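Just the one chain here, laid out as structure tokens, in the form predicted on its own.
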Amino acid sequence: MRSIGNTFLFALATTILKTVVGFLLALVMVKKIPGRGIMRTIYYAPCVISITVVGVLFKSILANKGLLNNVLQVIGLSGLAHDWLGSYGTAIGSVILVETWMWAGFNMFIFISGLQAIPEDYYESATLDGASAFAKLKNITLPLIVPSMTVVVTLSIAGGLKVFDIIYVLTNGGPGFDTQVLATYTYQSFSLGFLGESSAGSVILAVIVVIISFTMNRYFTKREVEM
């Protein structure tokens, strides 16, 4: 049951951090402001690295003497200085942290494909009637950028779903069983011989993640606006 909580709790909130901030770099990476193209590079790269590389390199930062404590030491803050993989409560949220570095540049480029899709037009006239931008973004953006919403949430949930090496590279699924989640516990129940529990996570995976992924798919496409 750990496994299983831990699995909704990663996916839910990956989920979240990654379409928001992919949102919000979307929107300003959208603009026209100098060296556009190369901070979309920088916020796109995390995505292509090898999963070996990102483990060997948050195992050095966020490790209890990794490079995060450091810093946190010299800055005078020795005090929040913790062993951030290692230790209950803090090992899921850094994970959490790391898959939404690794993945919301992707999701800001399917952002910006939406959000360069919306005709100008549509913009001058609700500036022409005087609407604020936040009313723009509530009124005009929101709505037709539904499409690459559902394509960002669809993606982002099942992956979240399914989740395994960002965990088995950085925790394993511990500390004990702080970050075990259900494609981790099928793995290990596999490698020890439990075949009988192996098969029943790997269908319990299977279909959490067709249902879910095929709800939500259904629940954004429903509001999809026609342009």
The other form holds:
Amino acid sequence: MRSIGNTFLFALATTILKTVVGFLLALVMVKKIPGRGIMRTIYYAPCVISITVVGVLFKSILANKGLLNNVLQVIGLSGLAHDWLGSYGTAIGSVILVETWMWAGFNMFIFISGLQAIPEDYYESATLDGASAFAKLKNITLPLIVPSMTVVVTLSIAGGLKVFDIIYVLTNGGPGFDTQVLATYTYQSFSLGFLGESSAGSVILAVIVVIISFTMNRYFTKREVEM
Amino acid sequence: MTTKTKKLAALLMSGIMTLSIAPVVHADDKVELTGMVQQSRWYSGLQNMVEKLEEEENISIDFEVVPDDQYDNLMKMRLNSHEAPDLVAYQFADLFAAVDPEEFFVPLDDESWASKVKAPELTEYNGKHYGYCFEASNGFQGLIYNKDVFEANGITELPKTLDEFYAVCDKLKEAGIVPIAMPSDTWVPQIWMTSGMSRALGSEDACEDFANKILTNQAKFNDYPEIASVIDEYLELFKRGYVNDDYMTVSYDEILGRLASGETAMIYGATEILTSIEESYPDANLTIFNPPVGYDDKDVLAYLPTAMGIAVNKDTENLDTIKKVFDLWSTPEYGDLYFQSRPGFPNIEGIDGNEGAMNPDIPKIYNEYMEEGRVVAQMNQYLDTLQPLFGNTIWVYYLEAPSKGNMDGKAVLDRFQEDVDKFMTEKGAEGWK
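I've shown you the form predicted on its own. Could you give me the structure of the form predicted together with the partner chain?
What follows is the whole complex; the chain from before opens it.
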């Protein structure tokens, strides 16, 4: 049951964070600002790094005597230093944040494509009508970015529900079994020779992914606005 | 294209193709073997043997070094999909609990070195022998400690009772030294229990009887209260604050560094581990002793009837070369290399285990207990059938229990019993059908 709960928590949290952060980055990066090209590359780079490298990197950063705790000590916040991967709350939180860091840049590019497709005329008309920046965002950008949102959310949800690699390399389901998700639980059952249990886990996972992905896709598709 | 041009092109192509195979025809007949080995067992001695083989015999062995926690699954997957390399390194005889040697490995009974093997039981399965073992034994288990740290804190005599042991730990703790190191690698904390459970039962007969009843469902773990007391005494170390705070995340390699530097004083391990640490940290002043415990009134020493060895994949196309390799490795010219920086107990007669360079306490302690008959194999050997379960169940509980404080010894064993029941039922084992 814990693995199912963790799976849903991970999928929901990472979907929200990757979508929001990706969208915010896209809003900034779509504008003509100095160094835009380099910054887009920097934000996109994490998603092309090998997951094994990411795991080793963040394991050392988040270790008890790792970079993060050292930085906190240097800036006088040693009270916040913690064994980040050693307790459930911070371990699952760390995995979620690392996943967000890896894929927000990828989503940024999907949103940039969507934003670039919105005709400038709409914004010009809104400006002439005296609309504020927030009003333009709410009434023009958001409705017309829904197709990109459909892609991002569907991919994020499906990826989050099926997650295995980042959990395996960062925590291996630990501490103990605290960050175990359905995929790692199935893998463990299989390696223990519990073939019935692991097969059932695989089927359940596949059904969950199909149902939720399909549902989210239909929800967003109905809200797409034609330009 | 004219006929002349076509002929010219054909001649040119033939010439190029002939030239391209010429280097192969004239090249040295280098044989390339493949292998896989656990990261913790990729010893420099073995590397030297592989290097010498390539230099002198033109036989190269490309060993894939696999992290320990991934090794079992990778090995099983590759063997079952017939994609395993020629050579598979593993701890014998634990290998036989993980995979069926009759299905996957080549028996090596007729080899020239077979008669020189000191511990043939390590590689024996149903009357045949399925591996080449470098060592006859991995030694015994005990507390590895930093002598300099002990001396610097006025600890001149080793504790002989549990209370004396706690007093030593208290003294170290007051001095700001972490008394006992525990890494998150689950195979290390479990050494307390695999050693302790055998010591609690006190004799080989008692251990065999216990294991037989457990494995045939005639008894449960908690029918033997002394087994739970072993875990309770281990958990007491955490309650008393003798263990490092980051035991749920710190790596084994980092813990060894802390032991060598004196940041921590002791780690529960085995003579094999002591030898490995000394190889990595030759300046550290380390040794080992059999710690006093509350559940062992006979003062018994738990030993490891296991050793690192290599099995030969049945699918190999290089069997003759592999047999030649083992013939060479069983000679002193090669075999001695294994023990040069890592003294031990060779499994092949005539090979020098470099015991002169061994920590003198190792043979001293071992002989003392052996002569008095106060030795017993670690519990994992008796419960070998459950070996595939350990890493993902009870070994994790040993760390989860102190971390969450939600299980005592009895609760840990109850939880493991459920896993055992499920596992043995799935296997259709006797007593669970």
